[in-house]
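Just the one chain here, laid out as structure tokens, in the form predicted alone.
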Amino acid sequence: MKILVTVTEVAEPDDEFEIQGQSIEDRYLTYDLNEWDDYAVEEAVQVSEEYDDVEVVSVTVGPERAEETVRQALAKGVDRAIRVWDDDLGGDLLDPGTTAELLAGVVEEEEPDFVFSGVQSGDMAFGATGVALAEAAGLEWAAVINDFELDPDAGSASVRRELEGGVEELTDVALPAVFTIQTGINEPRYASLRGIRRAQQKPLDVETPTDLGVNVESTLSLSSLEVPETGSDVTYFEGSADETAAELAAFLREQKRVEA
């Protein structure tokens, strides 16, 4: 059995940072494994621990810098990794459709039994790549999974999905399929020192869109980057309760008249 897990690197800015043109200076950024993908990795590793002869392969679309992040997945139990990139893709900003086409090329090459993907990424939060991948690869799919039960003999998986309004859906999905994993489905493990050392020896292959037979061009471009304005309209009342009660009452009466 083979499980493919899609992972991505996200950049988290410091509390204080500077914008240069249309980017944040790298010295203000910390790169890490996407939170949702961490749960997807853990779910895949747990399946590999429950069943025999399971290979877990992670795949990311990103520049060379992302390899350190990918090795976090290797340190947590993923067997090997693939990084897809070409400088002609036009930088780190890729639309979900382009990313999905590249990942679909890996799916065709690897022929996994199923694919795990995080529900969304913590930076862009499109929440579309997993489902777009299923469409591009011609696979069944189920999104926002918070419980996963595999039935290898039946060639299916029973899943519980989060829907709007607190509703949950129980359904069976025929394999191969793509499942987007929600946070809270498990408790991601910490990488052990031994796992970190072993991760440096595990295979990490680099492929280009040409290698995968995929011809893509991102349609997403960044027009501007700004720090959002922040502010608040707060009235402070200083003093004891007895001293401020009359002031607060007058303030509330005034607010009521304004709203009326």
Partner chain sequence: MSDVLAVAEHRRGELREVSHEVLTAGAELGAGELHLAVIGGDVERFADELDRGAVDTIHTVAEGEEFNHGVYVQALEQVAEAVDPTYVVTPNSVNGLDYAPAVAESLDMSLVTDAVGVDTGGGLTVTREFYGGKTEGEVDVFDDRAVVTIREGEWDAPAGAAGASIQAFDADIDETALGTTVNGFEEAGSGDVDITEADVLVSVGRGIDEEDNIPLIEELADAMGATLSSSRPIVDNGWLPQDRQVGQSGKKVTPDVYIAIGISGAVQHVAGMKGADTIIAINTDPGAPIFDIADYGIVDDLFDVVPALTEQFA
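Next up, can you give the form predicted together with its partner chain of this protein, since the form predicted alone came first?
Below you will find a single chain and nothing else.
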């Protein structure tokens, strides 16, 4: 059995940051493994621990810098990694369809039994790559799952899709399929020291869009980026913690919001 996990590196801005042109200046950004993908990696590694002969392969569309993030996934139990990149991809906002085409090229090469993908990335948050990939690669899919039960003999999986308002949809999905993984589905592990050491030795292959036969042309472009104007007028309590706490308590009592 082979599981493909899509892994993306996300940029997290500092509390205070500055925007230059259409992007946040790099010195205010910290790069890390996308939170949703951390759960996707864990889900794949758990399946590989439950069944014999399971290979977990990760795929990332990202620049060389992203290899640090990819090594995190390898340290947590991914067996080998593929990174897809070309400098042409670095220019503009990559639309989910293009990302999906690139990933579909890897699916075609690897022929996984199923794919785990995070529901969304923490920075761009399109929330679309997994389902677009399924359609592009001709796989079945289920979006936003918080429970996954594999039935290898039946060639299917039973999942719970997390809908709005605390409602879950119970669905059976025929394999091969893409599952987009919601946070909370499991408890992602921390990489062990041994895992981190071993990750350095695991294969990490780089492929270009040309290798995959994909012609890259993003249909989207980010024309402006700004900090949204806050429509609100917050009244701030100021001073030391003791002072602000006293002010807030007095306010709540005054408003008769709290009887204590």
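Quick caveat: nothing in here was measured; it's all calculated off a predicted structure. The term rigid core refers to the most C-alpha atoms you can superpose between the two forms while keeping them within 1.5 Å. Residue numbers count along the first chain shown, from 1.
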2 Å or more on the CA of Ile19 between these two forms, with the rigid core superposed, yes or no?
yes
